[in-house]
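Coming up is one lone chain in structure tokens, specifically the form predicted on its own.
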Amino acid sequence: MKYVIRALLYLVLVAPLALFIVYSFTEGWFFPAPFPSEWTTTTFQRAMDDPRTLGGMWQGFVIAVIVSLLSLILAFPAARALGLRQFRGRQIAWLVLFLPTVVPPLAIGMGLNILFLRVGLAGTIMGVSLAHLISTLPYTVFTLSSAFARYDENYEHQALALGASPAQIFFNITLRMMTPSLVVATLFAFLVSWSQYLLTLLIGGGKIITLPVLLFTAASGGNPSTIAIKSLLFILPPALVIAFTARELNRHGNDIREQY
């Protein structure tokens, strides 16, 4: 029974991806035909030659990388304070941090759109990146603060007593001990930014077109082949990022085991 349930779960996970692959290389597969009537690479080649598709992938990737870096820079000191320190107003700080996750995204997006129009950030990559930070910061701060809650500051104190500079302590001790959590936080920030649709649409104003925006447009058009191809392209970068993250975490774990 256990293997049957596992097989059904694998089937549920793999079936949509398999359908996307089939639709990407077929034309004229309509219900109730059980199999495609024609196999072709024309549709896939047409999508790959479309400058809007490639431009959307590139802009989305650039924005996701910028958001990941900014999220780590902003989240690191906040997570250290929230994870290691007990202070008055700590619960309020957590509430303010996670407030954007419960407020309707449309309300946040409209408010940001008005603000960014006034300061000239609307319709720019930096404006969209800053808007995405609202969605990514709660995840990165929570991930890093959970790691800091288990962090032992005595290693830093010992290094300081031995004459290490603050920079040496930060790069050789703090960052190395926090590497797994930093990798996971980066993964969360990248995935949330890469899949962001509403904030990109509102702040981008039609000038910044990412793959999720193109995917939603294709979904309203009703062409299964186009939807399948854009869905596969949408899945590809997150899959690569997850694979890279898993490899880095595994390598870091092996390094620690070798030390001990």
Contents of the next structure:
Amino acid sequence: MKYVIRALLYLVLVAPLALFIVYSFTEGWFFPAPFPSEWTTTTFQRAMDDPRTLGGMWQGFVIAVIVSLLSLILAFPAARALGLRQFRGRQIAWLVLFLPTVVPPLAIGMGLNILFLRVGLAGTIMGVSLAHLISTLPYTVFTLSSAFARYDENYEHQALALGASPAQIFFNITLRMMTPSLVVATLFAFLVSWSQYLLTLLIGGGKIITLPVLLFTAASGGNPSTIAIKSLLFILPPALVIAFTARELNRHGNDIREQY
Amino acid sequence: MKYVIRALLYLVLVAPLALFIVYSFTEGWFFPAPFPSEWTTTTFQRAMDDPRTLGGMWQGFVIAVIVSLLSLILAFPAARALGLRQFRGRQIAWLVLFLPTVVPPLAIGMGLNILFLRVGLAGTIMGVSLAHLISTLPYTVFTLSSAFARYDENYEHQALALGASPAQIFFNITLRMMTPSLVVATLFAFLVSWSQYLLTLLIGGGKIITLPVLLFTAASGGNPSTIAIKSLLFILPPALVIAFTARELNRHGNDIREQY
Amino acid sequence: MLKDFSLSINDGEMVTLLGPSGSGKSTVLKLIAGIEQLDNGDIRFDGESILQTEPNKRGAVLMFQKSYLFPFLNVEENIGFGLKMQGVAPSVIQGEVKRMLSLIGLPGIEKRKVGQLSGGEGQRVALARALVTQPKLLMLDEPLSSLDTSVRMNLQAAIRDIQRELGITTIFVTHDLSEAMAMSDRMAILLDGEVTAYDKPETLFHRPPCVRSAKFVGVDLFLEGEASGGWLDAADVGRVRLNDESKVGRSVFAIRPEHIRIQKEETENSLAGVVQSCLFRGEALEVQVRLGELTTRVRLPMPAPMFAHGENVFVQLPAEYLFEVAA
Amino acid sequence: MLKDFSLSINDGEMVTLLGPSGSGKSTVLKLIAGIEQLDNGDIRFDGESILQTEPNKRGAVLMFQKSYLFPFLNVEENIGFGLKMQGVAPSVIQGEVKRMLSLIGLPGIEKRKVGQLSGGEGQRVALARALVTQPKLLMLDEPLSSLDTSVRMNLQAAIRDIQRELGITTIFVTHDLSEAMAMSDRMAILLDGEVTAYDKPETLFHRPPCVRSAKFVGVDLFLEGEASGGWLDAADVGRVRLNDESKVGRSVFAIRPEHIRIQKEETENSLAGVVQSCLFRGEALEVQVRLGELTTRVRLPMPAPMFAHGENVFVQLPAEYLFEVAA
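For comparison with the form predicted on its own, provide the form predicted together with its partner chain.
Next comes the full complex, and the chain you just saw is listed first.
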């Protein structure tokens, strides 16, 4: 029974990828035909020759890295306060943090766009990155703060009593204890930023083109092979990142399990 | 200090709303002018007369209610298993559940559209609702499962030993203990569904028009008053729902606090 | 978890399962309550297997270290919960709740909220909630472990009284030797999923049957050797006189720490030793003495002189207190 | 939390803070360690206030109920942590760790992972980690509370030995009377943030100065009345003979439960009572007796006869064991 479930899960994960691959390297596979009639790399070639494809991947990657870094730097102290301390206004802080996931990004994006146009951030990589923070921060803060809620400050108190300075404690104890959650939080931030479509479009104003933007344009066009190739390029990096961190996630399985 | 922070938070929450209200009832308020030159209800009247506005709100509301119900029904057993049980493949289950928040809804939406076109669900309220589940389920499962992670099954064991049947236990103990989290989970599901733009557009295929869809169209148009009115109509229901449940959230403050 | 577990309990008897954490005590209760499933074996009430009976029909109630009073119900609703689930009329429930509250010594708190109860009151109410359904078997899983000493001692006496008065068959689980001895008609020592001894508390305390059980009831000194003609040749420490002259062959004898004496001069059955530590324990002085390869605790009744670390003494083992244990 | 707290500790002394949960014991240690901030008052080492000293420079180490060994370091790295933070050379650290491991009786486990240690071993390693930095003050916050009885008793003796050997000034916090008495040169009873008694364990056990302290060390019977000419007129129970003939006026006398005797016939200083319960406690029999309005516990050394619930008896209070306490 367990194996059946496991097999089903892998099928769900792998099947779309396989389908995308097939569509990417074939032409003219239409509905009633059981197999594609022709295999070809021309569509793939064409997509890769289009400078917007690689450019979009590169810009998306740069933005995702900036966003991940900023998310961690901002989320860490906030998550520590939310996870460890009891203070008045804590619930309001949570509410504000979760508003972006609940209030439509569309409304936020339009407001931000007006603001960013004024300060010259609209259409820049920095502007788009800052906008992405709105979607990534809830995830990173949530992940880290649920780890902090289970974090026992007495480890730090021990180190303090043993003569460690605050900086020594931060690097030798706090960061070491939080490593698994930091990995998960970074993963979340990277992937959410990588997949952002709406905010990129609104703030980027046509100047910042990432893969999701290209994919949406292609989706309107309608050539299944083009869509499949861009989807493949789009899904591969997240899949690789997940695979890469899966070992880490598994190794710290217990920590992660406790976290949720 | 606390009051300053609190005032700032309220400002962040209330200021956009006020701005939208001002824009809704004025015409010709352009940048350098400190105050709007003219107050009017004609734009508001015009927007309300447009049958698409009220129709969009109604359709969005119906979809959000269906989505909330389905989310709860599906999430409850899943969250219980994820929160309470230790089983192999638990991490994989989490991964699959979180994929939709990480893998772009764009890719998912396009895949679903192909499927729904085949089975006749594309362009229907049910189809759009099912698609929305992909975005709401992670939230509801997450909220409920973190409550279940702190849930002590011994309350149920007590009831069992006292002679309560499984059904009696479910209604008298489990649901009562989980009430605060169920409220929060419903709120999340409702709001996420209400704000969905991309999946509604893709699956609705122009037949299901909700407010976010209208808002995006208006945003392309560019009349600030029209945008403001639609934004207002868009943001008011979430604001009201949050205000309505705020009391509940506060009353169960401790439960909620423990939950995160 | 449970290896070789077999226990029979008489009607109306109070039996304690005593064992360290992780010995499988709670598992036994959960199996009976139907919260966990038995892999193999049987559980019988009055000779009939209950394994096929639904857990909520077994008539076996459970009480834990935490009271698990339902936080959304008041005291009356909590106590009446079981009866309400069985469809008993509200007026009858009211009467039963009143009766139970006076039984547990807390009359008149029907409308109290659960959060307003102290730890001890909470456990009393939980007991009332368990008893009101008139179960065939009452199971108490360390119900007093989180209470302060004085509350705990009062509740020990109260539970014992109520159990005797109602004559309800009871299994009490604890890791505390003193509590177990006070609470039971018979007491089973559970070590690593195995019952190593099952007898009256007095018997187990003074004459534990085997080394493992003896260690658990506080015996510290075991002399192993060849017995013959009323003497034991203990390899580690020397010859010791026994009361039992008929005993022959390899055997292990033990003695309780409070029966050992410390003296300055050598007499019969005295062994040379060196004091390791000497701790004041109120009613007694606890002295650790090294005897060759062995170390033993000695409990001397107060008043007693303190001994210095490293002091040379003789430890006297009165022959009448030496008893044999299985290895 | 702490109300009227003042305590001075001599160099090299081991002092126990004894109190129930919530009495503020741990707060004292956290204030000294600098984990919590003092509202008003002062903390002095050798006469100098340490309030302005940074917490990590105070030389006061803390050990908790949990070992809090860093899970990502092995035993050697854990013990050496403090020295490493102070920039001590690795070769020196290695030697010190070795010395500490033999001091705590666990030589050769340098490379062991923290997860492979038993509860008792973990606490020993935590002790080594605390001691290796040669602190001025060692603070132990219920370090043995989560250990099984036998491990706990061994560690009590071990900690006491190590403390005496190193002569390190130590504050030990516990809620367990027996542990407190065994572990301290002097013992402070802390109730509701207030020190109600501070003296040698023997003195506090046998002659607690006030009713609250007396209750905490297990005294149960307090006779309040008018004293004159060697007699106490206790309103609740009658006239009782005192050893001290000079005592005059309103006063409270108390007696320890193990000094009370139970007999069938009336004699001097015997009070009529009714047996409430009778519990076997191994070395002693614990009898609850109602004396008019009062109820008292009596501890009779074994062997003793069991008493039935409701039995009429006389409780004898030997005059030499009655002592006065402040109300």
